[in-house]
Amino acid sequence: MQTFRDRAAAAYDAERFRRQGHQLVDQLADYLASATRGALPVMPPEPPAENLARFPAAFPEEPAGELHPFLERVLAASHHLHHPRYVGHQVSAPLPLAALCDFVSALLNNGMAVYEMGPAATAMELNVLRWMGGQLGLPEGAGGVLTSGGSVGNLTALLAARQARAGYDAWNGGASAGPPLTVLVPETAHYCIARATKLMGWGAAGITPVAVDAHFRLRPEALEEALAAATRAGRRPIAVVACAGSTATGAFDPLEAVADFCERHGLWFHVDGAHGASAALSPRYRHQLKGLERADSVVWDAHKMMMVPALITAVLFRDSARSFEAFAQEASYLFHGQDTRRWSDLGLRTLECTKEMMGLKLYACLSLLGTRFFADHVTASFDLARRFAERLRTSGDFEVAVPPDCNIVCFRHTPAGVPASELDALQGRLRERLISRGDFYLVQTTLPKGVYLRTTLINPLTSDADLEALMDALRGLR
């Protein structure tokens, strides 16, 4: 009878791993070939209950089955982002090279709380951050950390803003150690900003909304009134959050005007560039980020326009020292001695103690594919969105919500004979019918004028012909 040690040795056997690894790469390569040529449904139409039954919580006590057929079921039931007609959420079709690096990260499992637990990964992360800060025009002293997504990234930046501008030590003293705080935020900001302020104990009034214009960009002239409203409500404003590529429409706020306002009033200037900060890579579109180089903090998601697997978010600070203030505490079993700002221990700067080797994927892709590859992707995606919007605008039976600032296009089908009162319901029906067929995947959003279909053109294999086919498919579904 095998002992547990015998079974453990078999589970870690290098030759077995080699065989499974070769089979897995062949399997994923076949899957990738099918997905990129559109031979699969973009999203399988099975309802949640059916997939719960497909993957039951009934696990054998002894080994059973092989990896290959199990993963066939996983692949068949999953959403296929590499399909050229995936034009849904702001989630990339990951580069195969980056996925292979994820494989390495998972096997090495270098947790990175301290340098000793991730020496190579720490070096790559710090230099990726240095490069990203340089692309945004931040000064030489900029720095930060990679973390798990824009929600955690924005929380991290706002925690640092609180320490810098609250006027009291809210980290150690708590939210009641001084006057209640608030941040000025455009009405179009991602919900994670409000979630972050509530997590910090500020309540609903921790967000003071700032009006936006007809293009869903923050109105600079509305900042003074928002500041006055917050003060009248007994709140101490500490920061302004501006968007570079808002979630709903992809709008870029006037960053230079916001920077001027923050400078006049001594407020922290934070830019949520989760989606749009990648515009800095494009010579044609980086002008939309003018003023961002004056920000105190910026969030930039690499898992959106830089085509790496989720989640990799850079939280960058104009002054690198600020990156230590969000989580200023000591953990003696990890961080030794009196130096609580040791530059090589990344756990000092982030909510996470253990995290994956995020920098590996991005560093490898930048090193092996070259930076122009990513610059060209941003430019091509933004160009494609503008061509699509123009095709919609001139079609006669579609309406564009606003001209796109980036690669997000909001539109709706407006066929002749459909009353305006029925257009919202029509968009919802069209979307449901379209995605249930499996040949496209897109989402919808609600704007002041009603319900719009929303596309994010993030897959580099999506073409003008695919978008023309999308319009024809919507026409045929009515």
Contents of the next structure:
Protein chains: 2
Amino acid sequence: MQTFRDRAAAAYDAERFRRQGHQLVDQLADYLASATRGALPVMPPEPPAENLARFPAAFPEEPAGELHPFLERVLAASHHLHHPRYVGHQVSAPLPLAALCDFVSALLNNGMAVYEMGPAATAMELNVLRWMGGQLGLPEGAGGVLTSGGSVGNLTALLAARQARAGYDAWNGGASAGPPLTVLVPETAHYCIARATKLMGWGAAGITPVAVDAHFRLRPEALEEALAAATRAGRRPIAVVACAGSTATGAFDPLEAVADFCERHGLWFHVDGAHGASAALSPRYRHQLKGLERADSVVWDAHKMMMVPALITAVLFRDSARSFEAFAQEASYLFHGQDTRRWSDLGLRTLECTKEMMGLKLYACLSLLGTRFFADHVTASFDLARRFAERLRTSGDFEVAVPPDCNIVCFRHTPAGVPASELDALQGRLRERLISRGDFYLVQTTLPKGVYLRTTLINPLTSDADLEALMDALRGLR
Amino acid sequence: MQTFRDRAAAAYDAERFRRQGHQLVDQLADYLASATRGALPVMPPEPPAENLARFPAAFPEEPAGELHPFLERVLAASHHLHHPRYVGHQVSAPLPLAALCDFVSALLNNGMAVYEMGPAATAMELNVLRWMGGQLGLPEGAGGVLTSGGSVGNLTALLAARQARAGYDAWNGGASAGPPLTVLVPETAHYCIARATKLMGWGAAGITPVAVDAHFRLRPEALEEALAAATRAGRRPIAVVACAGSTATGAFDPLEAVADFCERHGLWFHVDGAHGASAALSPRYRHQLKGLERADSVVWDAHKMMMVPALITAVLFRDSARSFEAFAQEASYLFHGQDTRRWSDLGLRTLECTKEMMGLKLYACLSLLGTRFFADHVTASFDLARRFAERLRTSGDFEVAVPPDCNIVCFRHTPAGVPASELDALQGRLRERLISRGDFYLVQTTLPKGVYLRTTLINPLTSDADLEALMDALRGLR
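Having displayed the form predicted alone, please output the structure of the form predicted in complex with another copy of the chain.
Next comes the full complex, and the chain you just saw is listed first.
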């Protein structure tokens, strides 16, 4: 009988890995070829219960089956983001090169809470952050961490804001050590901002909404009003969160005006640039971020507009030291010595302990593909969105919610003869039919004027022709 | 001149990916062969500044260089967890099969905040959670989410505890809607528990420490005392957190006694089983988890004892519905319809929005390698730790901090002639020398009796002979 050591030696055997790896590369290359030429449905239409039965909670006691057929089933039942007609959520169609880097990260598993657990990974993370800070125009001395996703990233920034501006030691003293806090947030912000403040124990009033204009951009004039309302409600406002861009429509708030307001009132200025901070890379569109360079903190997801797989979120602070203040802990098994701000131990600055070597994929892609490729992707996708919006606007049977600030376009089909009261239901129905047919994937959102179809043109392979085909498909579905 | 579309087509070209992929598989297989036979230093000894210079924050504008030589530099400057003499932190030496699955996940990038963004991934996640709940003896109806790491996992569980037991709506009403809260936590808990409570605005008093015994296990008799102390301090205790096992020494708290106490006082019972919940898989050691089946919530990291790469943390609730209560949000672009508890939209239950297809690697490894392999790994590594501790104890020149409950062994070298006052400094010095020489990697921790060397026997390739060699190496270093 085989001992566990024998079986472990086989499971870790390099030659077995080599064989399985080569087979997998061929399987994934074939898959990528099909997906990029649109030869499979964008999203398989199976309802949840069916997939649940297909991948049951039952595992054999002894080895069984092979990787290849198992993965064929996984591939078939997954969403295919490389399909040029994937125009849904803000998730990248990953560069194959970046996926290769994540493969390396998975095998190395360098955890990075302390420098020793990921020497190269720590260096790449710190320097990729430095480059990102530079792209945003933040001063020397800016810095922060990479973390697992925009929600955790925004929470990290708000924790630093709390520590810096509450006027009391909220970390050690708790919420009862001073007045309840609030942040001014445009109505259009991502739900994770409200979630972060509720998590910190500020309740629903932890968010003070700031009105937006017809373009869904924060109205600077509304800030004074929001500040007064917060104060009247017995809250201490400590920060303004601005969006670049907002999730539903991709609107870029007027950052310069928000920066002025924050300066005037001594408020922390945080920019949720999860999607849109990448605009800084584009000479044509970076003007939309004017004022960002004055932010105290910024969140930027590379897994949105930088073509790398999730998760890799940069939390950047204008003053790198702030990133140590959000957290403080003792753990002698991890952090030795007296220095609680050691720059090389990233675990001191993040909610996470062990994390992935997330800097590797971005560092490698920037090194090997060059920065212009990323700049051009931003420019091309924003350009494409403007052309698509113009085509919709002049079509006669489509309506654009708002001219796009970036690569998110919300629109609806308004065919002749459909009464206004039925337009909302029509959009939902069209989407359902279209995605279950598998030739496109797009989403929907509810704006003040009603339900709109929502597209994010994030896949570099999506062309004008694909978007024309989308309009035709919608027309044909009625 | 090449347009961006041409360059994008090249970057996403399946045949280019195939070539790079095959080359990478060979590179990684060669690397794995070296690492598993210990043919390279466990951790490269370069100080942080040196690596920072080696991976500078400067990127070319145009494409430059090749993946292979770039990755050679990354591999050389990384920590090699597959080396049999890696006996450091609680991070797995990943199964090559699991790394292949993460590669698939990276290419597919199925985000999973909603079912549509990851149909197969959602099904695998829900069913792998179901299987895990079953292994822990939780009732039918248990469930939860996979999330990015134990820190986020423990926070998620404590948010649910707050919502269930605060006695007021802390989510919407905030901390000021009721008395300040606290949780009873053994002194030995991971720092992320205190961090979670400080994050929620409970301050330093959000943790009420519970004394541990000489074995570093929570003393059940101390719970009443802690409860009284919390109440005297004007705090409302809502939960007890128990460890299985603790980070520094791997001690398993007496869960049955804690369950009784929680039941008696109506407290939420949370178990941080990040490392040790895997003991449930081992017929020989699962008795150490007796009482866990009565927990309200459990955290279990598969990236620790289940040989898969970080991150994959299960947050399991005895009542699956609790996992919706920790969070509540509106986001019409993401969650359509009225049902805020739709079982198939995982984003409703987690701090995260987009996350990785983290269930895939565990689902695949359990399916293809069988469950006994994982059970045997737990048994073998716990056995190995007991033999190692016995060898140290009887050696005459080593001292074990405490007989190990799991696969974490803390010890120190006590050679004849070294006065007790110099033993702490000696351990730190020995560790420094040993890891800079590159033949072992281990860590250190400070216990009440002083500084100890700390090993986690988590790599299935580590043998008794390696641990004997470790003792000899330490002896030779003086």
